[in-house]
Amino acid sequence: MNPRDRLIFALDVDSTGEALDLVRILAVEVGVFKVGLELFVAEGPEVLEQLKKAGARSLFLDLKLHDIPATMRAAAKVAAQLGVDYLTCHCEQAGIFAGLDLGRTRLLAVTVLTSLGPEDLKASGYPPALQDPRALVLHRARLAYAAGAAGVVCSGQEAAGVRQALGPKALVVCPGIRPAAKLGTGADDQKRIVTPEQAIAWGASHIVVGRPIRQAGDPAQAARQVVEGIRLGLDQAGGH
């Protein structure tokens, strides 16, 4: 896999025009474009086809589905018909999709959001053994992968443990990525962050990057720097 194909760029904007401009700038540098709730709610499913026409080769629909089984299965079937390559749900509901034909769409299960830390899990009522995000991520990742998900979404801090637990074929997708120069100053609302090199070296198959590229003076150059980090991580990991 080309290193750039491991880079997922988050189109966290609220208009088709902004999204198309970013795709045109970054199509050569980025393997996958991620459409999240902001853009999907603002513009609807039609934006996906427009992104493809603008040059997006692969699309990731990040809706983090979480609802009753009938609604989840129906929504996933519709998403698959839209031609997206990746779709997210929450880990504890991955089993709902067992036996459902989603065509080429690969299901990714979200473990623990990268904006959450131990204090958040404690406040949410998790028992002490699961208040460490690493423990909860591993628990949920095993359940989701056993239920048939193609892989999971977790922070790079958990990537090594997840890779070891799930094996070489699982997709391990890591958001909360910040270039080394931004680690001390650019966490934003993220709590569990790592560099591109670290995430890939520790077992990530893909990384998700949004603000460090989108807010850069030269987004294309910023994307190239992230891809270089991916290359370095692959070298450290022996090219997994």
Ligand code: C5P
The other form holds:
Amino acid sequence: MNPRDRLIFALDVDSTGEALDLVRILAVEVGVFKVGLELFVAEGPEVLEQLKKAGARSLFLDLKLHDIPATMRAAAKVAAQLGVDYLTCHCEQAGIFAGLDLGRTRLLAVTVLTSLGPEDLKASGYPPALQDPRALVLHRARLAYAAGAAGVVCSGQEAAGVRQALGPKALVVCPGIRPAAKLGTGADDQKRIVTPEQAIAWGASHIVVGRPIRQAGDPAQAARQVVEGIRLGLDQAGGH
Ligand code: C5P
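Right, the form predicted alone is done, so what does the form predicted together with the ligand look like?
Below: every chain and molecule of the assembly, starting with the one above.
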């Protein structure tokens, strides 16, 4: 796999026009474009077709579905018919996707949002043993993989444990990525952050990057630097 195909760029904007501009600027550097709730709710499914026409080779629909099994399965089926390569859901119920044929769409289970830390898990009422995000991520990752997901979304800080638990074939997708210069300073609302190189070296198959590219003076150059980080991480990991 080309290192750039491991870079998922978050199109966190609210209009088709802005999204298309970003695709045109980044189509060469970025392998996968991610449409999140903001853009999908604002513009609807039609935006996906337009992104493809503008040069997006692969699409990731980040809907983070969370509902009863019947609704989840039905929604996943309809979303898959939109022709996206990746679709996200929350997955806390074993067996929920068993036997579900989504064609080319690979289902990714969100474990614990990268904006949450131990204090948030404690405030949400998790017992002490699951207040460490690493423990809760691992627990949910195993559940999701057994439930039929192609892989999981977790922070780079948990990538090594998840990779070990799920094996070499699982997709391990890590948001909460910041360039080395920003670690400890500009994390925005993200709490569990690592660099592109670290995430890949520790076992991520893909990384999700939004603001560090979108808000850069030269987004294409910022994306090239991220891809260089991916390349370095792959060298360290022995090219997994
Ligand atoms: O701008 P930034 O690089 O922080 O963007 C991260 C992206 O990854 C956002 O689009 C966010 O919705 C997504 N995401 C996340 N944490 C998760 C799953 C997805 O930050 N666990």
